[in-house]
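The chain below stands alone, shown as structure tokens; this is the form predicted alone.
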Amino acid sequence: MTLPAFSLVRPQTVAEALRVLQEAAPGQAKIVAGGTDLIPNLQMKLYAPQLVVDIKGIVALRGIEWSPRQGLQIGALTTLAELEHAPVVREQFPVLAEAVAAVAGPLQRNMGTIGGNLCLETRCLWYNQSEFWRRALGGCLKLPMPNPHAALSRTICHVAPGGKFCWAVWSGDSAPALLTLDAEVEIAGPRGRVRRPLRDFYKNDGMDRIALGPDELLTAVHVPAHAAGRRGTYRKLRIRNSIDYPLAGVAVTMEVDREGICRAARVAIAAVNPAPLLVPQAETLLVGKKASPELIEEVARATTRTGKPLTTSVSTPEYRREMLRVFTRRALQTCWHNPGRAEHEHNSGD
């Protein structure tokens, strides 16, 4: 569990940071930034970088900013912590308050950052283990590993063995909060700043994850200002409620006028894909409508027809599967009957 060999910088600004990133060797640079991610798979010999970057010093990249023309901007290296506890994102983004708190423990949520949670690495259980288990297994398609006993499995991957396409999943909390705020991340580059959203930042592929150049930098997160005051919620499956990376999350977010009819809604899920991803039927099956049990149940059913959970953890898809339904159902039923509720539900013991 040794750290690799590497050299580090501490840039001060974000002029530099791109700098140091574009003279680096083309894959030989890492960012750091609260290090909660990096570090364990550094440990676990995942990759070994040349040069790692620590962005923690560059101080323009904090601080939360609200207005109510302009909407919420959150600085990359704001940490989770932050955002749980800052009274405009518990007031007007509840989703992205409960998305944040379920992130792993305190230690973690105050050591991380908005940015870095955005830009998790994908997550397996054939990936994540030690490099020994690894290399007796011969790797995969995410980190092929020369072994001559076991030639056939460095070009396949084990959850689909049939397929050339890496199924490792994403693992994150904040990210379908965001999507449901129709959130924007800001990156800057050698070509300027520009911004693009969320729901373009995702590849959905377990290797190749997010539209992110190794000499670009994420910045900033961006919620318009008509996302404000939405009702939402965020539901997470995870083994221990303590720390564990979710095995399925849903979050919900409605516009419910004084009649009890849907005026807006967006459904997102992570953990059961390589990317987070919108439902994308939920918004059409829920406008206009007021609340029912049948039309609560489609809209599980929906959500469940674009989650595709495979053997990339210690549960079983088919139970992933099934807590997505649920999961959907209630955050549903929060938000239409109990928009002031903050429950947490993080297993299917709640």
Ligand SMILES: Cc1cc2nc3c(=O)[nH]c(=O)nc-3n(C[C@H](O)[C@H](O)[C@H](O)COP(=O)(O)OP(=O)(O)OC[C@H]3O[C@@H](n4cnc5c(N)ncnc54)[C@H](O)[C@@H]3O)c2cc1C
Second form
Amino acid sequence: MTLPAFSLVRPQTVAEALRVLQEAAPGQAKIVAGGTDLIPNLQMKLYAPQLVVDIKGIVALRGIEWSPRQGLQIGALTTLAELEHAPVVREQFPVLAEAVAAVAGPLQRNMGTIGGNLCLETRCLWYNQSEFWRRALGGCLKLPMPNPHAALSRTICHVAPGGKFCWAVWSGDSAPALLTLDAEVEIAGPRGRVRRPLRDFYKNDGMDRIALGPDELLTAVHVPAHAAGRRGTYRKLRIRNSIDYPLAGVAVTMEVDREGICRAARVAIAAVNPAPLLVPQAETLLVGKKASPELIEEVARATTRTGKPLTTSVSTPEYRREMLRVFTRRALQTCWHNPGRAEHEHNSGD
Ligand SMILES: Cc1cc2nc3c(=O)[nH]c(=O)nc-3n(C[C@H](O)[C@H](O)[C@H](O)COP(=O)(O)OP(=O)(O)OC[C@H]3O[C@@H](n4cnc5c(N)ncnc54)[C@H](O)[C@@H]3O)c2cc1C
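Mind pulling up the form predicted in complex with this ligand next to the form predicted alone we just looked at?
To see the whole picture, the full complex is given below, headed by that same chain.
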């Protein structure tokens, strides 16, 4: 579990970081922010870049700014702990406060950044293993590793043998919450800075997970003002409730008027597909309606149709799919009936 050898550079500005990334040999540079995902992956020898670009010294990428007209701007280096405790996030965007509070444990939230959380590597039971373990198996599509002792050595997907598609799973918690808030990401690259909807940032491909070039940097997240004040909650399945990646995650936001009619709604899921995804039918099913057990069940079933859990984790696909349904139902009930109580409820798979 030692680190591979690499050169480390510590740019102090975005321009400097972009220059370093552009000058690096193709595919040979990795960005590190908090390092809570990248460093364990380097130790597992999932990749061995020549160059690691430590962006933590770029002060301009830190901090949270809020204005009722412009919305919320979160610098990429803002830590998850800062977001979790920021009064404006807790009051105006409770789904995000809950989701970041559910990431890993306090140590990772103190180090881990929102940029790193949105750019996480996808995860799979057959990939996130030691080099020895992966070699014995002959590698996988995402990380080929021919077994010299096997007579007919070829790289296969152990999740879907015969397939050519990598099903490694998007296992971050903040992305589904931000999807329900219509967030955008700001990306800096050789052609300047652009903003694009977060939903277009994910490619739903376990090997090629995000729309970010090797010479680009995620610099900020923007949450539009119209999403402020939405009711919201996040539900998460994991093995150890104190510190674990999600095995299924459901984020819900809603606007409900005085008559109890839903005026806006989003449901997003994570940890069951190679990308975090909005459930397309949720909004159509919910808007203009009052709560009923039948309607909530219908949306919960639509969520299970968007989620495609496979054998990428220690939990079974059947259980994770069922928990999508249960979490969606509970989250909708909370948003509709007990919007202030979400934080105190237990995220449990029981
Ligand atoms: C035991 C353990 C449990 C964990 N549990 C969870 C969990 O429950 N939920 C969860 O979501 N995560 C979990 N994590 C992963 C991690 O702690 C968080 O996702 C964290 O937010 C990652 O942020 P970071 O700054 O540490 O990212 P890093 O490790 O620094 O980077 C992660 C990835 O993002 C890229 N990157 C980072 N910043 C940028 C940027 N600004 N622009 C472009 N690319 C960038 C890096 O190149 C790397 O590929 C866990 C980690 C551990 C070790």
